[in-house]
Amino acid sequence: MLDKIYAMVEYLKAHEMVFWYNGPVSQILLVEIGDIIKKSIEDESDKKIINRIFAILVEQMQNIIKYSVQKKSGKEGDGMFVLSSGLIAVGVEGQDYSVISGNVICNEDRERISSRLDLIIAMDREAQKEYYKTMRRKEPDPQSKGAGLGFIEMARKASKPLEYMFTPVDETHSFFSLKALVGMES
């Protein structure tokens, strides 16, 4: 393993990764990662772009926290804790920042996720705005652990259509990857 560390660092540098994290995710970590990323790109980007990147990052980390099947639980003080695992990365692709997340999900959720994403990706900005308003007024999907607005919010903040992929892990799980691009120019 040690012989591959430098190769990983070079790969990340060659692909202009500003930030890369893989492991347990929590609300506290979300704030810390947000601060690191803001400081890493604040000299190169205006506040509006940084806020869009951070908003997408928040939604992606919320998805990991709520939907990753890789969880670790334990007892801390008087209470219990649960940590979900996933990957978060922010990099540069041409004239865009890429905000990427990944986590293991149950295969039974693939169709629901892909149909929702395909619908949102096919919409123009105005349709996404109207869909967002409609979904805010509706009751959440029973299979959802939130209001179901995260993908719409990411799509509205992104400069280009969201991209996603499922990579089979085993018969019951897949690794779900999601990428949003935010233009360096506002």
Second form
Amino acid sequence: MLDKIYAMVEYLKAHEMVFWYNGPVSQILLVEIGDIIKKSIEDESDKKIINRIFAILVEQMQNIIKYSVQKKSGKEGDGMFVLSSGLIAVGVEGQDYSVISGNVICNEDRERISSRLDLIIAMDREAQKEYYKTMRRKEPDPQSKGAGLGFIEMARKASKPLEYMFTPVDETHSFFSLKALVGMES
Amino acid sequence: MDDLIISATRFTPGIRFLFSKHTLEMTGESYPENTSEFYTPIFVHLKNYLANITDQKVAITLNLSYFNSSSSKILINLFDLLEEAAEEGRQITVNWVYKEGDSDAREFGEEFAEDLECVKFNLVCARY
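The structure above corresponds to the form predicted on its own; please give the structure of the form predicted in complex with the partner chain next.
Next comes the full complex, this chain leading.
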């Protein structure tokens, strides 16, 4: 393993990664990662781009916290803690920044995720706005642990359509990867 | 009714609901993991306040530099509550503060304003 570490760093550098993290995440870690990323790119990016990257990062990391099936729980004082694991990465892709997340999901959730994302990806800006306004007034799906607005929020902050894929992990699980590009175009 | 003051954290806004002065302010960033845990007690106070005033002028200042999608849903609930109170005769003004040049924050304000009829909604550009 040790002999592969530098190769990994070189690989990430070759892909112009600004930030890369894979492991357990938490709300506090989200605050810190957000802060680090803002500081890393503040010299070469304007405030609007940084704000959009941050907004996408928050939705992606809170999705990992809520939906990743890679979880560890334990006792903490009188209560419990739950740690969800996932991947978060920010990189440069041509003229854009890419904001990428990844986490393990159950195969039975694939259909629900892909149908929602396909719908949003096919929309133009005006349709996205109307969908956002409608969804904001709707009670979330029973399976949704948040407001059900995360994907549409990311899509509206991104300058190009969201991209996603599923990679099989085992018979019942897949790795869900999601990418949003943020650039000057929109 | 006692004022409601909650200090801001790195992911929850500062709350200064000065009920005695009829000025309510929310300032900062809003992206808690669990929005209802943070906002439910605040809504209890606000509903209680609105139920106990009649044609009072109320000024609400929202100066939120960032809010996540679930906080956006909370804001919709807040505006619904205020609109209902305004329909019943209370004179409610919302000041939506955005930083100069932050067109995304301005657009958020404009989108919220589209659903309001009785609440007076001001877009306030802050130059700092």
